[in-house]
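In structure tokens, the next block holds one chain alone, the form predicted alone.
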Amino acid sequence: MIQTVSTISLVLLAISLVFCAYRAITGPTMPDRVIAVDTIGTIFISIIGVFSIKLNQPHYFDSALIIAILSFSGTVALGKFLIKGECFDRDID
């Protein structure tokens, strides 16, 4: 039972990856873009938890931790960039 279910999870999140990435490569506007990425890097992440509940493998969670924690900072990284133009401050007092 869960293997079947895990299979479809994994094909559900699969199709909506290349969803996510179509958003990203075409997106209209730059925030746009920015969503899709930090979308497809938790899918990314849920695709890493499927797969280790599928081969009954905790070890992967770890890689799975730090994709996270990857994305996350990307996603406050271009989110500053878009806002200020910038990623870090160059105040010098």
Partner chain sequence: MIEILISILILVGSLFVLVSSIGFLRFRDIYSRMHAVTKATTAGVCLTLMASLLYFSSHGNGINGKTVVIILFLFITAPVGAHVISKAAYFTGVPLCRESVVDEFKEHIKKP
Second form
Amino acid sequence: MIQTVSTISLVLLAISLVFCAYRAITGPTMPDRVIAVDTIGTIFISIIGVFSIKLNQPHYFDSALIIAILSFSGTVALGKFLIKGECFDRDID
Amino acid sequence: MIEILISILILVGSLFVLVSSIGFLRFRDIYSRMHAVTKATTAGVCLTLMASLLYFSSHGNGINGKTVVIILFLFITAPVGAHVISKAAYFTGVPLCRESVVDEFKEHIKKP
Amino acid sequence: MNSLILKTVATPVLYLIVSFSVYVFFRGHNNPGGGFIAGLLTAGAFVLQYLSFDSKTVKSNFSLNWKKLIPVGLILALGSGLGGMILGYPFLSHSFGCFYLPLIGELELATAIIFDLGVYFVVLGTALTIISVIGGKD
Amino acid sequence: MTIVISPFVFGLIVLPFLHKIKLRFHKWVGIVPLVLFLTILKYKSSIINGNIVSEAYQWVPSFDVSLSFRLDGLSFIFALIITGIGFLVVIYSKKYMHSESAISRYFSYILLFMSSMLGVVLSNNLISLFVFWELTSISSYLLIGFWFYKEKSRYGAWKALLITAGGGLAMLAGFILMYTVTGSFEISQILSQKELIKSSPFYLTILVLTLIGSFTKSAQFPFHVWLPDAMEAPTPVSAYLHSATMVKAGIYLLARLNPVLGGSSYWFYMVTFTGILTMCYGSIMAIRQRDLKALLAFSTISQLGLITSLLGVSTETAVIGAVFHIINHAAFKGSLFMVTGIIDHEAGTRNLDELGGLGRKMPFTAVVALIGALAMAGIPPLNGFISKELFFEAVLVDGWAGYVLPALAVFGSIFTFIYSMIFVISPFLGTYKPKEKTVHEAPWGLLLSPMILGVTNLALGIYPKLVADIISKGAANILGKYVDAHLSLWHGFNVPLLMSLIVISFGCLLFSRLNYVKHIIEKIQMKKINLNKLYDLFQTGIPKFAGFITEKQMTGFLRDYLVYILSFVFLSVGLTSLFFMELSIPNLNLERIDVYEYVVAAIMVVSSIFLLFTRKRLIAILILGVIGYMVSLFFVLEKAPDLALTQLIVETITLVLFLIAFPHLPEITEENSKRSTKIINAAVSILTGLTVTFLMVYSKAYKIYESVSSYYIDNSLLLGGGKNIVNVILVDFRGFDTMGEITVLGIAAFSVYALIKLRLGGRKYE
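Instead of the form predicted alone shown above, give the structure for the form predicted together with the partner chain, please.
Below is the whole assembly, all chains and molecules, this chain first.
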């Protein structure tokens, strides 16, 4: 029961992954692509969640957490970059 | 009983994610796309993680705290990420789509 | 432009990530983790800091000079290697044993942890030196 | 063992230390060689009745290289020469160099040389012999270049080092080949398995390589160029290194390996004819020299040629003659060099044109010079005559060589006779040319050692039995069978005596018409292919060629470097595997791969193709991010959490790094690179891609070596104490590699820091 359900949800997630990838590649404006990459990261976490259920292996949550952390910092970096052209500014009073 | 609950959670979660990516695909401008994506995907992912939390608490060796941490972390970071990106989009002059009606942010904006 | 939201979020996230990386570090011997990943994680956390605040404030908050971490790490790694030699074993040979700590209970520690700590510091130092030099021009 | 090490210790550590505390100890430095000489002499009795003294110390047990020493007849003779001549040279140079400021440095070099030379002669292990051999080259480099402020001596030192060390390398190759054949480096074992080497297919290569090593060291014909330039060294050094000991190392090697390599026709033709050729060439060139030391240098080359040819013949008389001549040559050549030193010291010049009529001013030196020269020329009362007789007797070999060899020998000896006459007559007799310095008899210090050598020449000449027993022992070692040397001044009327008479008569005749002879040689001397020019061409040519290559390769475009590297990968891996490995399409068990892995793979392929056509750099970075995530997803699907973690973090950190570096990167200019570069790039990338996939598939399908992972799986918990095998390997089993990696990481960080700071420093940042 669990196995079949997790396979179905994996397929669904894979499809949504394809949509995001499409948006990442075509994406008219730059922020679209940034958001696309961010969502790919988040979908990634759900894939890992379902996958660990399927395999009954709780070890993958570390990578899931790391993806969450780091896709966030990626998005923030890209955001700042889009606005200011450089991410690290020296000093703002 | 737990099995059914977990499978329902997984299915609903992945459906949420699917719906959000469809929305991501179909909406016309960046701002509405962001609505769809950030909110729905985060909800979907949290549901799936809840499912895995339940699954491992019943099958595996007790509740592993990581899933809770992930859910917490996602709740914190998703909106902030979206906020930064929308600000970036707005300041780089991404136009609102034709149908959008009002833009309050324009008045009290000062160019960075 | 640095939005207030980002600033407020940055610090709690920093503590979250650093605690997670410490967790990953100590767990490294038995399941996925280890010095290398923990080092990079902490580097990621500090990158977030650099992103949200400017490098001046980051420098003031954390008076750590990243370049100094690298030699510290190398000395640690070398020290743990030489330790084995003092007892007559060949260079870099590690041993492990179970210790009973009052609070935490039965703990299984390996001398490799010191070597791992060395790796942790070097990786952290390297990543942040490069990032801070290219980015912050401090 | 203590014999070899003591001068080493004394020279390198004691002397500089003493020099520092201003104790002018170098007055008594002579004691060291004297003490050594006596200790070696003590072994004489045990050597005579045949037992061999040997000691061995483990050095690198895994390659069974050991510092093992062995004193038998041959090395006994050489050790005596080294320490004896060493002692005389040290006394001589105390007087000769006392005006020199860096005299303690000079003596430490001399002692360094002495110990390395003793090491060569006494070592029983090929590798330790090689190490000491190179040490002699280094110490000769230091000694030739002693007056380093003179450009000529630097040039000479460098040339000597280059040629001798180069030869040494070839010799090392020969030794290692010998090791592969016999399975041990110990000379004693190799000597016992001589049939094995002679019959092995490598015999010729071993022979050639070892010969190169010894010919370069003993300045035989093609490699003799460095010896004349080595005369820039202070005269006592030339007396010690470049006449008596160092140049004989090559001869020693030939003698020591004679039983192993000798006996075959290759050996006979190669060694004998190089020897005879060098002898004639050396003696002819010696006549044309204007500088006394250069004359002696070429005469050393010809005498060494003589000994090598004797070793080439390697009959009983030849070997006895060779060993005897080694001793004689050391004696008379040493004294002649010291005499030149005296002339140079007193008259201020060594040029034959400016010298003349010193006989009246320096009677004693004249007598000593006369004894030395007569010994070299091979005139009856002296030892030179006996070894010349033995040489002529040995040269009478059967077969067609029996006619050519004696003719060349006589021809060479005639010229030897002539240049010995030149050495005696022109400086000492004839009209006295006034010098700015008032010439007077040399002080006793300078005269003592040549006098001793002169006396030994006379003694050996009149009563050769003195050394007969040692020589027979030495010859026995060379030939590997018992030899009884019966040396006597008078051999009765036989062909060698006749040949000597011819030599003497022709010598006097030609000497009288010297300028005419020189004129003829001048003409036939080929100007173009002068070996020195060849060496200089070699010296300047290589840097120019290297410059050309680097310029061609270092174009400054990262793209070109990639093309070079990748095409090399393809050529080396792809082509070799295509030709050498029998290839069949391995069966990839595809059914194991699940459906969603295909999806992930598809995304990767699509995005990487899209990557090709992006124009904006930011999009490229993003797509790279996507590909990175897909790879880490693969790791997750393949159940490798550690890898997934690392890949993810690295992916995002690089993403951030790219963004940080973005403002520094130049804009993507519309590369209007011509079609040809595009095609090359495409071709190279496709081919490399194919090679890599091929490698992956091939390595997966064919298990040539059983995988090592089983070892790690079952005892990572036992030994490493951790269940996470990857981490245990990283930290514990392969700790050393990780140590290396983190050091490299540190260095990378510092270099980035330095580069950025440098670049920023240059441009004043606002």
